[in-house]
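What follows is a single chain, given as structure tokens, in the form predicted on its own.
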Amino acid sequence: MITRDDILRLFIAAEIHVTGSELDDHAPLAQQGLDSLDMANLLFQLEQSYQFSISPTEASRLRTLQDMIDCASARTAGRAANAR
């Protein structure tokens, strides 16, 4: 399971400066500073550090901090499963 603190690490992959405690989970990132450069650099580090691809459509549906770690856990679920 891909928890809040994996994908603030992303987010200083990304070199994004926020913090977490700056961030409602639940909130689109567009409304808590990040710009459209931001959110591509994070989908970026999102999918180098999970190995999975990110459709264009898929990408416009992860607005939030929670959708992101719902998409990468649900993205690696199966993986874990089939490493046991």
Contents of the next structure:
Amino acid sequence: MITRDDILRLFIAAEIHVTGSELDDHAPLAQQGLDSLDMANLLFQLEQSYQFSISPTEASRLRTLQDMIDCASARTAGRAANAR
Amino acid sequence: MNAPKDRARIVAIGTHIPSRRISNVERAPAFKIDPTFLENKIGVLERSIKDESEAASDLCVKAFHDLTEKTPIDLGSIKLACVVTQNPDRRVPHTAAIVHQKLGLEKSCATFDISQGCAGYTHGLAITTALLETLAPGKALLFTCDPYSTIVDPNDKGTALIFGDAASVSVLSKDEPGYALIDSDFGTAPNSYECLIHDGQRLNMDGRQVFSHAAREVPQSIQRVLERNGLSTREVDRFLLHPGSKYIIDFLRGALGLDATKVPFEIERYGNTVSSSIPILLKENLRRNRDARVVLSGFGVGFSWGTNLIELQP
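What's the form predicted in complex with its partner chain like, now that we've got the form predicted on its own?
Below, the chain from earlier opens the complete complex, with every other chain and molecule after it.
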């Protein structure tokens, strides 16, 4: 299970300077100070950290912190199930 | 491997950056882009734009004239002319043949184009080096020219503030001191060509995908070349990486653990000139530093990349 803190660590890796308490998990990150390049870097960190690739269609749906938690959880859970 | 005396070397570079400029600072508000983002992330404040009547071959000829102002060239010694472009004058013939005619090159000079984008110079350098080393005595001209002003939609937020027009020509010779190609690494990410594509009307770019491929592939490509040659980043004087944007260069500096002195970003006043970006940097670098060992890395359209290790040889 991927946690909120796991995703917030990706913000640090992407050098996006926001604190977790400032973020609304369900509001678009683009409305909370992240620009398109911050988002590109954040999704790259997500791909790298959890070893999956994000399609253009999928990327357009990943707008909030909660979207990222859900996506990473689903993709890593799917991998764990396949491994079994 | 060839003995050093048989190595082709880059001995001189000419460039042409059109003097006409379009201000990104003035255009940015129309895209709701703030000045901080423009300056710190895109990193292009104004873009060089060619005259509408000029074709790629015209810009190549101007780059050649820039070269010959400082370095006289015997046209009869040119045995090879290659133009790296994805924006040729015409579909037929190849632009190198048009440049051949405009410069009055000799019958014995081979001409061909390479369709490559931002990694074009690194591909072209490897190909022309290999060919020149198999040819009889003579020199090669490696041109680059991708005037994206002809394919970018000026109202497209994703591409309108990035690209500038320019051309370059590098002279390769086996008989003079200069930079010799030591090693290269090339590749194309599977299933990636749609990230930067011309749809018949205009250029479309998926900036997120381009960033992701560059962030993943470029540091690895550079590390492969360094490892094969037993080098650390400390033993390379300069890394001239394709300046797609300031943001990607900042990212790559961080990934490689290098600073702005070693990885310059200098396109604020003309933009991302695609296949010409690296030779423009290399020309300036040659003039200012005479670094002994340099890594070049181009990446983008494809999504393809190319990394060259070059060394100054007497």
